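A lone chain, given as structure tokens: the form predicted alone.
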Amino acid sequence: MNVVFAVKQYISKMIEDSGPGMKVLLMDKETTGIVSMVYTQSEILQKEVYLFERIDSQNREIMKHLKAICFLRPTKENVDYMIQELRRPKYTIYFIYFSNVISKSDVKSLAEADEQEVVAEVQEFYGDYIAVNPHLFSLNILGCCQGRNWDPAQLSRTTQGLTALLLSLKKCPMIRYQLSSEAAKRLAECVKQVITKEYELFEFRRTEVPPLLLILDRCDDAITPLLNQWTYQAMVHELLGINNNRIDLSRVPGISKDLREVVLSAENDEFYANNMYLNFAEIGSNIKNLMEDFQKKKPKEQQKLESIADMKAFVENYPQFKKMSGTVSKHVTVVGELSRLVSERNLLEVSEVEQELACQNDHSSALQNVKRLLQNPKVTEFDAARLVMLYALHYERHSSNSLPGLMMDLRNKGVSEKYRKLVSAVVEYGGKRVRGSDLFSPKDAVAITKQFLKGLKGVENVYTQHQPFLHETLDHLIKGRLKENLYPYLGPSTLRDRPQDIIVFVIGGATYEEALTVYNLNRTTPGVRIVLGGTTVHNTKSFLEEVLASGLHSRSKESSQVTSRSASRR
């Protein structure tokens, strides 16, 4: 179950099926992103695709010597663009691929528009999602719910994305969902409806143990997306932001022109592929090794190119050298900027207190540490608000809850009203009243013993103590212990055996920390394959935008001052 490979295969097949000759790839805004995640421009150029165009671009030239490969989402808008295109074709022949199920009436409209008979074929290729890592996909939707319920347009897009994923991996799953979330149940029902309606598409070879789709809601764990991260991919997203593998470095002091935007893709950057899940400290020493290796291979300035053989060797090695040079300068810049932000924002100290708030249960120590950091001028308003949010979520119903005092501290620090309001909004979004699970206190004797032993021997790394709640959920699922009263099956049938192929989808967005959890579970659990997806992949900034977009805060304007009292209201 590799989502990058699945999308890549679709695109390769489109290009192969169009046969030899020069081609143009015609896409829409979304499919452009889908393709760019799995193929570089130079890789596609090698397949005789010489031009990349947007279907909505008004000023495309007529080029009758080119074949057109059209890869589009089956939206009304795209079908209309395609009808206009076919009435006045700019290219010699058209191979049309829709990224999802297209209605018969739309196909009929296209056929009627094709008076010049330029369409060679119309097919459905289900690459309707963003393949981020081999085991991680996203739909790039920010703000999928209004209150606790789906925004109808986003529900439709998410259903399409999720059913396309199942079709691309050739899985017809049983479905389980988080009972405490109305949105999870609704999505489960919509996916089931599509599977029932399009049953012929979902007729795959039956496996002994059917695959399982588990639908969860971000509200159940609002802690994970609020934490600072210390593994490379997650840290880059948290501090710099990754958007379809691209990182904007234009704000970096003294940045050179060619490094204002860089691409980090494990598909064609070996250093990134080998280091994306490693801790920041390890990255530092690996960058040093990369630099040393680069220095050894660097052509000597005084190297004399005396013979033809010398020149030939230099020219042959130059592309590799240039590529390595690009990789080195890119990673040195990225790691340098991460390092600058860590010291400028005092993130080691901030992160240590975040981990204490997420993993320990000592209220007075946590409160003292948060208060101390709020007095520190190096701590930004963003990080200050984040600490208070974590405190508010963890100690929401604690008898000595001191949230009103911390809110005053935020005001005195000069933290803007936008961030202060977000504290109550986050509690409204993912507080005790909403959660179907108990995020903080260990549930059973085994967990209590584990926590006690962990406390005794200390932790190997104070910055990475936290395990996302997803880890426990998947662990129970793999062992056949996930409670049906909390995560029921949709429909009458249940799974007798332990699941082997698991697709987890998080409404409201997954995180790179959860992707790391899935990566580790895939590595350490033989016979189990897990793919994680979300409406988006969050860092703290985008998660807070998600909370704002849900509109829950507007109902609780005054509650930031009364959270400690509201605890008794059910």
Second form
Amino acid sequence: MNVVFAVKQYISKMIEDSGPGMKVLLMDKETTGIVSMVYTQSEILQKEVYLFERIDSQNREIMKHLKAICFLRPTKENVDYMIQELRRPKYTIYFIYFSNVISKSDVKSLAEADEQEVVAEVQEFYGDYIAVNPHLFSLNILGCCQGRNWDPAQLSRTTQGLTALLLSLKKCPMIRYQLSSEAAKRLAECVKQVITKEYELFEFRRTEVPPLLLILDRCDDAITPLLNQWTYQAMVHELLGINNNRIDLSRVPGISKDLREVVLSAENDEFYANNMYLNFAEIGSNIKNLMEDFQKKKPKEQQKLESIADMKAFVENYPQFKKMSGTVSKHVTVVGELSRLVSERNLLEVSEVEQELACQNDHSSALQNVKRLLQNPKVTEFDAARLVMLYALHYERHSSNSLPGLMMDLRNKGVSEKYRKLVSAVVEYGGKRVRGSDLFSPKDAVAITKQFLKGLKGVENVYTQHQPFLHETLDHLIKGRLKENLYPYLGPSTLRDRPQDIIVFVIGGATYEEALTVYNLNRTTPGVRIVLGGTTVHNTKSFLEEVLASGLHSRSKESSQVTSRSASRR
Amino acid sequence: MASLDDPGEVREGFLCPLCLKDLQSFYQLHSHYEEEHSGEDRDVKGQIKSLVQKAKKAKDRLLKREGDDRAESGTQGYESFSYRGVDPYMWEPQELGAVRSHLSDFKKHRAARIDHYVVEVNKLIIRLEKLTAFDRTNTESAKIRAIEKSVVPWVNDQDVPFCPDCGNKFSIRNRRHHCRLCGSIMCKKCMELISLPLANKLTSASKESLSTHTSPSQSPNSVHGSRRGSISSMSSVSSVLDEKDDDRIRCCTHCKDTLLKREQQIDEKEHTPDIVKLYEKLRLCMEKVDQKAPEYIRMAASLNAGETTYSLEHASDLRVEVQKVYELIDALSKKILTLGLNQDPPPHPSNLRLQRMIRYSATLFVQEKLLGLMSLPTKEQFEELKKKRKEEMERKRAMERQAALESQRRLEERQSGLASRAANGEVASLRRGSALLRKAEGWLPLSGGQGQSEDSDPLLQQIHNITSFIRQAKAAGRTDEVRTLQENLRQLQDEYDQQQTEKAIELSRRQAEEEDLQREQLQMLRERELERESLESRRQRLQ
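Next up, can you give the form predicted in complex with its partner chain of this protein, since the form predicted alone came first?
In what comes next, the whole complex appears, and the chain from above leads the way.
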């Protein structure tokens, strides 16, 4: 079920099968991202792959002494590029791997282009998704829906990504979907269609309990992507943005040149692997330890390089030293920037109120706190807008809802129109009307007592009270209590036992907070393995872009006009 | 035991477990047992056995419960700390995901296409051959034309009013030309020419490939020949304008294209660029390092530990050898890096990138592996190390022996202690005597046994043999054999060492077991006695 390993295995197999000799890896834009998530350059260099080229780059030279490994998505453009390539081959021999199902006619036209007989292999290797962590994958699609319905191109890409994931893990699942979302149902049907059509591919060894694919829609929980995060991975994504494990630090004041862009990959950064799920305070102390370790090693270089023995010791430590110095400066920079942003944007206070809005039901206190923060000049327009969004989502139908007043406050604060419009767009996207389940008030007795007890005990950490809605959904699913009238099975057969291998896919994007939840569920639940995927992995910014791209604001414009009118009437 | 140590109350020695009659020695007890209680024998034995078992069971249960408790609390602690599920990073690695090959389909389609292509090329080459088979310069042009027309039927002039390539109308000024290879018509501008050397090259190469079809390795002569051909064809192409029409052949662009492609293929087959040669050498060196470095590391580790399995000179030779390979790798990769940098048209950037990457990966390789090469001790250091190891070994051996002796002595002391505690002084002295005796016995076979086993142990004999073999092989200068022998020797020595320690462990364990057994017996006797006493005292109280 390890998705990183699954992709990595495909790539290794490709390289192995091409035999010894200098090689070039020929990729397209997307597969470049897919490969870079699982392999570092030095790792792949050791396998004699020395060049990485894009199939669409025009100034590739003829290098007949290289073998070419082509890893491409089976798109029309790529097939065309490949045909061009084979007509005038630039390399001695070609090993062609498509990341998904390719049509027979495309194979035929490729074969007819290969007049010089340079192709040695044509295969489908289903590494057609971005493997972020062993239990987390993404398709890097921003804006998958138009209104409530799929953008057709993105639907087909998502279907491809999801079926490739199933094939790479060798799972032929039963499918459940969120009934309240038309998009979820549509995707479920598309996946089913592919499974039926390619039934030969999906013939795997049957397991006792069949795997389960659960398809959800982001609009059921618009709260989670709006919250500030305090665990390392999620926080870095929220405040700095992670793009294919890369972080752009170029806007950090006074950044040195080689730290403009850093890579955070749990696969080959031990510190990151150990700390990605810890919270900010713990990271601080761990960073300190890392620094101390580093300093213990460092003097050898700077102070005592007099004796030969010292030199030798240094040289012997050199590779680790170099690696470590890279790690240290990287994490120190990242954490430093995070803490700068936290204090600059007054995020501790903001986050506390966010958590209150998300987890508690005290309207007057919440309103008061939001109002207070809106007056605070340190709070950015972005954070102000998201506070109001959270308020709007939670107290949408509250009797003394004072959203219009807050909107006025936003305007007075000078928050740009873009953000003010987004408030209503978010409500349109994930408001009560669209939600299939209740986000805020627990229904069953257990949950009520739990919340009651929680209230008595007080919360241990005010910044991490929030538990994504996904947790409850998965918890119910694992216990076999997920309601079939809300999450029906596709097709007649249902799962009698408790599920073991679960793949959850969130249309409209998952979040790193949810990834952490799934990680913890994996660790706490014996016999269950869960993989989380999404059309993308969101932070608040990208989520708002998603909302914007869905085009719901056009309709919400009217409602915002209504609210502003009502506000002006007052 | 301490609580039982009250001499007035506790009776020790060889008491009969049934009648509690004090018997002086084990043998006496044994015979007493045989005589007096032989009838009840089974029963009592059973009793004792069951008693022992019960005790054991109770003990087990107790221990188990303790263990269970601990395990339970452990899992609970574990649960709250690291839970019962599995961290996704620890998920068992799965097999390779699904794959599907289209190769057979691909080959089928390609074969159809290739056949067509190959036929076309061959057709052109055969025609070319016919066109160049006669002496063109000394033949009249009319005759040439006749021959040319016989090779391929020419297209009728009237059928083609416009040049099919550029679309210009044919007229008196814009005359029609025929392709001699396919017979088609084009205008002068669109006409291509094939020089005779190029034609020769193409036809001879195809003959060669036919003749060498069974033996793929071409003779160096033929390679040379056609190389020269390609060079001259280059020059002739460049000077094509000066040449007369009769040493070139008119053809259309299509045919020329096909033939040029063919030429390119021929050239590529014969030409390996410098970078490939250097790279192959580089890989060979890397493989060598992968082979030799582990061997060296093994040697160095052994030598640094003061072992004498390998010779110091041999190891340092190997070190020098490995280092030389590293230097070679460095030099080769540097050469690759600077390849073609001074050429006039500088190499394509992607070529340079390739060279840089090869250099980079070679550097990584050297960095990683070379730094793993530990240094060797100097001669003096080695002597010192050897001495140290010897001392260490001796100390170890002595300690083992000491431990063995110690446990034996402890055993004896206990026995003698027991004896002294026994009421009967005479027995005590007797026992002490026997203890002394035993000690003497123990000494002799131990030392004697060791002395013997040093010669009789087959392992040791083999070790001796192999050391002499090594000496001989070294004298004969067969380094390979020396190496394998040394490896053997090391394994043997390891095994021997292990055997010795195992023996020592076994010995002490056996002694400990004996001790335990005796202690258990004594304990049992004591318990009996206690029981009896308590019974008596109760009886007395009752009275």
